[in-house]
Amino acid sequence: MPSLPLSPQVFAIITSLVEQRAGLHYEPGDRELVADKVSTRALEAGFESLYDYYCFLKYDPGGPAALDSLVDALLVHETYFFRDPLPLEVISDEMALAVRMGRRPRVWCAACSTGEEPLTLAMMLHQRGVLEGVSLLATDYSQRVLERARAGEHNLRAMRALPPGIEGRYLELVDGKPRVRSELVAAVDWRRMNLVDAEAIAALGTFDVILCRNVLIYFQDDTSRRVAESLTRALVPGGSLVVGTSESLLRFGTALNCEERRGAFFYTRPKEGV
């Protein structure tokens, strides 16, 4: 497929729309990285000029849906089972204790992509015999990847960090692709969510743990701060937020306390009166 030229000026106005819609931020040096995906979406929509495509995205009644498709094409959906598993192990042990004390804790995996993270957590909770006692929510901006997650179908690369005993017990190869056991997939509430939508986050209620790993790195600091504030409000007192190992909230002056638990780092909301 031929490509359409993306001038610096049109790059700036299209990526500004993307940032307003989904928080994704691009620097001028990212123009080549973005150009092919923007050009492909524009050509598929029947445009021969990326400025005309921009005008369609911004002003046409069909623009918001097309902009969502463009954002989906730009999103990085790299994930796999048991990726950086230590925080998940700590969470699973703490949730198991809460269930045995008669509580039903809530855990939210934000920006879950094709679902490997929440499904890993579901496997760990099942190993501890408490999966049915924990409420698991998984969200992503992309409806396309959520549909894949709901189907429990993944690619072989998603298996590259599997520990012993998982294949055959929790997933199996079907036609050469990993398929997760249906009861694990059904244990997760899969929903579409835009993390820059503070009202939508507030409507979810509160959680004992929120996982939002390797997401804030794609936002500008102002957007990261707003998202972190929304996530903080969505934590119960004493609840914890987990971000990626390369991400830090400390520079934002967050109200959360950074804690190390068994070698994993958590940002914890202070309990009432503390």
Ligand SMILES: C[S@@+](CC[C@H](N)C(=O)[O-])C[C@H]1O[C@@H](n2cnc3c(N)ncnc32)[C@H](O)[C@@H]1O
Second form
Amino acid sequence: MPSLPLSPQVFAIITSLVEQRAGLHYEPGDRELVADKVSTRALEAGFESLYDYYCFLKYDPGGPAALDSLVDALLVHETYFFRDPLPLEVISDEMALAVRMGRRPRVWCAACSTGEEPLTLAMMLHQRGVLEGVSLLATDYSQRVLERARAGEHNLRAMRALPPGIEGRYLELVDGKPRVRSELVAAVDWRRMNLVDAEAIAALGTFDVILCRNVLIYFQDDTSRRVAESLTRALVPGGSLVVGTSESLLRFGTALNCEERRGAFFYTRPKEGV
Ligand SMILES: C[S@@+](CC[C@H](N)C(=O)[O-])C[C@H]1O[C@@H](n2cnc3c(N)ncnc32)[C@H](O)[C@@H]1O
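For comparison with the form predicted alone, would you give the structure of this protein in the form predicted together with the ligand?
Expanding to the full complex; the earlier chain stays at the top.
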């Protein structure tokens, strides 16, 4: 399929719609990177000019749905089982303790992609005998990845950091692809959620732990700050937010305290006042 030309101006106005919608930020140098995906979406939607496609996205009643599908095409869903597992181990131990003390803690994976992160947590909680005692919510912007997560279907690449003892116990290869045990998949409440939608986040209630790893890197500081503020309000006092190893909330200030627990970093809501 031939590509439609993406001028710097149309690149700027289309990516600005994408940023308003989902937070994803692009620099002028990213034009080449997104041109094919934007062009493919526009051609599929029946447009022969990317400016006309922009006008459709912005002004047509069908624009929001088409913008969602463009955002979905642009999102990066890279993830795998047992990725940076240390914070997950610490969380699992702490949640196990809470369950044994008679509580039902709530944990939210706020950008779960195809589900490897919440499913890793589910495996760790199962290993500690407390999976049923923990409420696990996993959300993502992309309906497409959530469908794959709900089906428990993953790519072989998702197994690249799998420790011994997991294959066979929690997942198996079916037709050459990893398939997670259905009890684990069913232990997670999978929902669509846009992280820049503060009202939708507020409606979720509060959590003991929120994982928001490897997604703030796609946002500008302003957006990251707003998302971090929404997530902060969604923590119980004493609850913790975990971001990716290359991400930090300290750069733009946060009401949360940065703490180290057993070698993992947590941003914890003070027990009183935020
Ligand atoms: C690179 S993956 C990270 C997955 C997982 N947290 C991990 O660390 O392996 C980033 C995910 O963030 C999601 N995402 C990006 N922007 C989002 C937004 N505004 N709201 C919700 N999810 C978003 C993408 O769809 C993608 O699945």
